[in-house]
Amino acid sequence: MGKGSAQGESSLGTCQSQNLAAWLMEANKLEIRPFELPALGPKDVKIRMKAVGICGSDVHYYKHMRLADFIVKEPMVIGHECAGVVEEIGNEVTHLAVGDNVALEPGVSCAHCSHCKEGRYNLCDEMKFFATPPIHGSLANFVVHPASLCFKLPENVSLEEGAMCEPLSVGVHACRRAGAGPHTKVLVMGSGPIGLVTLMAAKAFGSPRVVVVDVDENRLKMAQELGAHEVVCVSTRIEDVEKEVLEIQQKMAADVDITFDCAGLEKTMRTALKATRSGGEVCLVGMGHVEMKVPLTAAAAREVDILGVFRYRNTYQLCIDMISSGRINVKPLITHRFGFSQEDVVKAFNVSAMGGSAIKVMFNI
């Protein structure tokens, strides 16, 4: 799936008509280089990429060449939030046609292990996921991908919105896993891109009250614009957890049934465990700290359940339906747009890495 190799510098001048991709060569170094695609299989489609977003994991690889236990050991094509136009179909593909706009689910599972057979394919040990080393990503002119993981977009859903189905899927999966609905009051820790899509997903699932917490007042302003009922600006000091929990509970004006920690830091988990009602749930979505010291015994004594979330499963069609119906509007999240040139790719990743006013940086190819 999308595997290829960088060719030598001498070939670049003669390969401009070939498929080009953004290769992560080393920390803080991206290069537009030729990208050789695999042969089109009978159940595959060739996609002309049109919209690719930058994810926090992409930035982490760009800055550090690793994310948790995933290490970039050789040049890798970056990018996994994507949508494009069908250019060619395999001879066994029947649900797609040349010219269809599609969103691509970026992970290809083995379909044979116990997790896959149970329907929890996001946990597959053999998962091949765009831009997760050693698998190449989708920031390219073309990719080849299984047709079963390409979802046709209705006419009222743009290619940029199709690319946004990937981050939105994280929020949708988290809400499903935690059982968010009309009976649950929700706290969201963190108002970065994943926190904001989790906010929107919780509201779409019917949560009657959603409070969002962050250290950045500008991000909290965006959360309010996207429908947060209340926001709380907090510090980075663990010593402030107790008083901040009181403020959160006052703003919620009810028990916190579910907390989504979309930052994954020691302080945010401490806050989540203390703010959530007895018998409630804390859903760990973010992966900021690999290890953390948190008051588990006190939380266990109150039967606060802790749930883990890893990527998503069976979410894409629901995300497309939610966007198409207007239940979720992802357009305000796209704050910066760039083309697909050497200069644009470097600038886009630096803008995304700086944070600030950048929420979702999108490439238009």
Contents of the next structure:
Amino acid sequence: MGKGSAQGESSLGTCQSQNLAAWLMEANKLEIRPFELPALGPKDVKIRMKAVGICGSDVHYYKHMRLADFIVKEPMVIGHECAGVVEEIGNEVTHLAVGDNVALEPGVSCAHCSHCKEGRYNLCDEMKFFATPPIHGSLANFVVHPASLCFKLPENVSLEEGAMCEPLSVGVHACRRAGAGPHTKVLVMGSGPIGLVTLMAAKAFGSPRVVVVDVDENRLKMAQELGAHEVVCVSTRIEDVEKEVLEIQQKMAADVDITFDCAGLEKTMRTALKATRSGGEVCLVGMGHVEMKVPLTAAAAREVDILGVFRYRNTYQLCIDMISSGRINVKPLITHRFGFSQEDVVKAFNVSAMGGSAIKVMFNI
Amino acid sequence: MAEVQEGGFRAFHPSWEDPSCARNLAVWVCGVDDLRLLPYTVVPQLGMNDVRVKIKAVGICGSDVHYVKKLRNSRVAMKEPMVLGHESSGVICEVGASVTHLRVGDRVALEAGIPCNSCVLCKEGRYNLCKNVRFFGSPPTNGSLTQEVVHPASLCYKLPDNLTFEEGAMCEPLSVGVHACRRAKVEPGRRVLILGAGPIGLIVLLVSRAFGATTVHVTDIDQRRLMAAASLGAEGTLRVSSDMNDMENEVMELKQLIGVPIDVTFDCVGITKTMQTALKVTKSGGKVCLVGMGQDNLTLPLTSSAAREVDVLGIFRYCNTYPLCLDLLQSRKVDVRPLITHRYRLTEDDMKEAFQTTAMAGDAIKVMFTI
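Rather than the form predicted on its own that you just supplied, could I have the structure of the form predicted together with the partner chain?
Next comes the full complex, this chain leading.
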């Protein structure tokens, strides 16, 4: 039997008779408690969770118990960026076997609405997404999930890299929506985890030049290490927009075709709309402020389009392939690791919340 | 003669004292609300690729009125008097040495903007965004509300026999609708909503239907304009208010009226209330197209619509639309004739009345000069 809770605060890993999960009980209160799994359906798999990353949205729920219109009304299991080992398969599952390493795509869509049928399942109104209330997340020993959303990892892709497919998918989806490619020079606003995966995705898509901006020099250093051609350290002052746009354009030494705003603040959007060339695209990836106001007139009169991004769709296989082939290396983004214990879970969330040098905090279960 | 006004605006133009062109009159804006019918010198020597056109019909639009009232638009200010007008058609009376596709006597519609043809945007076909475009009636380029202009032959399009000069002039505003519907990818299956039933909204309605949209609904604050929309094929209309507090209710009413998710919303007004409505009412994954220029500094919260992947597309004039406009008009897939509500001649009194009528809107849709 596994090392269980009877031995105090040691790792609550392989306990087969009882599934434990990290529950968000109330603001700033996470507790490891039992988590009852649903029965295994014929098309489902049961996954022994191995690697789970923490995302800004997890931290936001931890602190505020809500995000935009999603409200945590009762205790909820947290976490959604995950990978694990297939423990059991439903009787109609053919493409996976017990023992397979898989990355899990978190969102279960309905498959029969027009969004789903048209291939835009990320917009499904009935979406059930790990750790978006009221759906429980995956920071647990085991979860049950549709097999069609579990992607087998090749030998050379680790479980941690599998978990990283989730945030990487956001960057990949944004690059697809905006049409990033060998012909696009890209500006990335914000050098946090999302800005960095967007940088990597843009380069993987062939963008010949990527400039990254941030207020934090250390984060810009990370961007440079990950392949940003140029970085610009910017301020938080809105009065500096004009000056910073000039600096950005100088550093790009060309027109900016696409700007990804991975911070989602009024200042970053203003900068994006001014810096992007006529006929270019601004892609709003970050969710900084819900009521953030954007000045539209000047941008619309230059046909600078503003694209929204919500999560991702049809990205997992591509992410796995790009990691496997070496086109993208996500490993440097994992800056902190923790085990699955009450103490570690709380520490991990606090580290992630502090930002700074913490990019991706990963649980190894 | 030279009156220097504030802001360095010098209310004089050398044309007025040029004896050789006393015969070519034009409508000049010389100051706020100061319209004058005065001579306009057109280049005597024709370039190899140019044509000389005797103008026959010119429509005027809100942007022309804006110059009369403000001497500027949001981007550029007049520094001297300017000839107004950009929606025009006429007859060729002379062709440049290298011009082969047009002849003297040909009736043509004139595309208003001359791009540089050498910048990246021009070469990519998005010449409407050319930084150095010279556009009729946009300072410092004089317009075409005159009797004669010289223009590049490549921007003059021969009118089919069954179209009038007025319909030729209408290609210009019609182009805005075509460009908008193209950018927003209006096609069969799409449910379209148009906010604002002014000339542009009505044109977008006509083009949306011609492009095969399944249904087109229209809103406006003015019942008469909604009746015009209904008569031009709107599936349904909704009268809305100009009060921001009514927005939430109107969004609900619109959703009920239309009954199915809205794929594309064209904001043909361009103010805070209409854009907010558009962003809320459009389905996830849909598009909002900002066509109208109601407000100089539209500033809006975007997060909740962006988080539903509702994209915001801007529209600036048009490109590569004239041939399609002429096809749509010739085949009667679009009929712009009902939009021409008022007609005037090139006289002092008519000129003033024409601009007043346009400025007042009301039951005026398109005001047309016959030259």
